[in-house]
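In the block that follows, a single chain appears as structure tokens, in the form predicted on its own.
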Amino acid sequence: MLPIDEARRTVFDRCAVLPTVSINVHDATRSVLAIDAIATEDVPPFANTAVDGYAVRAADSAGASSASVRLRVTGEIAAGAAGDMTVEPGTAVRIMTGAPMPRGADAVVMVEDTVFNGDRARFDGSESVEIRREVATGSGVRGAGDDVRVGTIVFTAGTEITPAVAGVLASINVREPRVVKRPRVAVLSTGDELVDDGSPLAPGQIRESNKTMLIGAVDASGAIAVDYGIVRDDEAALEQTLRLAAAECDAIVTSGGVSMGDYDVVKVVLSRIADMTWMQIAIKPAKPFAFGLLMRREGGSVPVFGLPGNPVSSLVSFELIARPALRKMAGHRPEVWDRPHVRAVCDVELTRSPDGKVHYQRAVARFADDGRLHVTPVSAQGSHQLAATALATAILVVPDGSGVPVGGEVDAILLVS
């Protein structure tokens, strides 16, 4: 049997990173930067308040706090102003939240700490405002350049580009970010005996969850899952399938029929059409696994991910090889191509017998009041029973050997982004 580190480096060897394309920022989420965000803007462009209040000279506002001061106001700054106004010695400006700051003015005082006497729809020289707090110089100020300098590199290639990092992307005018390509992924199931149309169940059919499974597991991985339905047991069907398939998409999800026993028409067709690898890994469960190449027809060639048919079996390897690989492809940096794995303490015993194989046992984790990891097995390990794994929200990686007493350490990997 195949070491897990073994099979994965073969996969990984043979995964290259997609072509880079540009992209509108709007629909940029989810995408992996290819080269350096550098500012060309300073983030804010111009000094402007943090707070609504009133813009002072810092040093009209000694003694406030003991004694209010009072100054005469002449006028306000909306946020999108111009704010082509100037604060002298003795006045204040009121001004909202996000507007320029005046000349002259060094300080905020927020609203809280003063009150206005007068007709603010005037202005016409009487009103004034008491100021109850001392503030200090740059006191309620964001600077010119306060978050972002032109010039700085904000994000290095190789960030995922999330909602907040989008945002600043937005910010510093990158309109279009260079990234590289998601992958489409072509997720497929075959076999005669599936049904998803809600049907009634004949005789030998079962219910598809592998794909409904896998599409979501695609997804959420960054890539983009497109769904190629259910292929019957016809050899002719499903090269044709596989072949629209790689022309169309970036890689190929099937599961099933790649056991070293199957006979089965996935194996059979991709054997033929395909540069595969048949895998049988010292892990439980998910021991099959295969994986290769499928050449185009106009040219390069799509990986194809061959998962078991088990449904467990096929989330585990999914996480384990083609998880990973697809976010190599993507253009994820190698330290995040994997979920976090952390160091977690069992709080009942994990049975096993040695047998040369690493057991991957799906767990509940939970953080404890000791401020630690716990993680306790969900009720069954059975490789056909997905119902007991759906709420799992860690897999632990348990060496071959005799298992894990309570209150021992295990690496756990966490189901999280």
Contents of the next structure:
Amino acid sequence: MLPIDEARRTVFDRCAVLPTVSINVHDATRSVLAIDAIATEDVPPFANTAVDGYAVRAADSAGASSASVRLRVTGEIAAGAAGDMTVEPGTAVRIMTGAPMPRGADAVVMVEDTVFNGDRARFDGSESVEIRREVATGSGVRGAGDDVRVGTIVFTAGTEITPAVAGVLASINVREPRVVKRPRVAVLSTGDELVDDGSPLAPGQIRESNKTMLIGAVDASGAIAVDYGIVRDDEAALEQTLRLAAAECDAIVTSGGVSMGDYDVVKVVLSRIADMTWMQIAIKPAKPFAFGLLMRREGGSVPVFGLPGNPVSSLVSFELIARPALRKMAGHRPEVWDRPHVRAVCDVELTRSPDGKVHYQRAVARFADDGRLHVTPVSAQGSHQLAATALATAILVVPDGSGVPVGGEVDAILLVS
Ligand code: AMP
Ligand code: MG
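Now show me the form predicted together with adenosine monophosphate (AMP), since the one above was the form predicted on its own.
Whole complex next, starting from this chain.
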């Protein structure tokens, strides 16, 4: 049996980062930047007010916290206005959040600390404002470049474009960021027994679950899942679907047909048409795993991840091997190929016996009052018992041996991104 780390290395080494493309920043969330993003403008582009209030000369507010100070109001500046005004000593300009600071002013007194005298609807030059708080120079003002300074590298290549990163790119006018192509991943399940059209089950049939699950898992990894349906245990049909998927997608994920059964046609077909490694990995669940490269007719090759059919095995091998490989292809940094790991405290004994394998037990994790993560295995650990696994929020890495006692520590893979 192959150690899991070796299996992972073999797979990752053969999955290349995809080419780069330019996309609209509005569609860029979840992609990974292919080049550094450098600011060609200051953000904000001009000094502006952080509050609604009155732009003043800070010196004019001296003493205002104890005795009232009155300033003549010479006008107003709204956000979006050019703000082409000057605050002379003894005067103030009413100003709205985001509006540019008028010349001469170096602070803003927030409206809550003022009392206006006059009629704002009919400005006639007699208006004044009572200032009730002394302000320091710069108070209430956001300087030009406070957020992003022109010329700086805001994000380096390899940064994932989260919604906030996309917002920053828009703010520095990067309208078409260069990104690594997000992998399009063909997902298909195989098996004569599978039904997914809602029809009554004939004897021997079961309802399909893996493809539905894996489409979601691919999507959650940041890649784009493409549904290639259920393929029957028929060599010609499978070859046709795989070749189509290879032509249209960047990777292929199959489930079922990779173990030792007589009808494991995935094994038969992929052995013939792709450069495959058939693995027996020293883990439980998900011992059988297939990985290879399927040559495209038009050149190049597409990684194929052959996951086992048992639903829990399918999920665990996706998490341990396919997910990080897809994230590598998508341009993510190695430190985020995997989900976060953390040492956790076992609230229940983790039972197992030595068998040369690392066991991946599914568990529910919660932070307790001691500030530590505590874990309890879900109620059923069979590789066919997806319902119990579906409620897991962590996968526990239980090393070969005789388990972990209550209160003992275990590595927990958190099922959050
Ligand atoms: P296989 O790996 O094809 O030998 O399948 C192993 C077990 O997983 C069998 O009990 C299959 O019926 C089941 N199985 C395979 N594919 C799926 C699927 N897509 N959804 C649900 N169960 C499946
Ligand atoms: Mg099968």
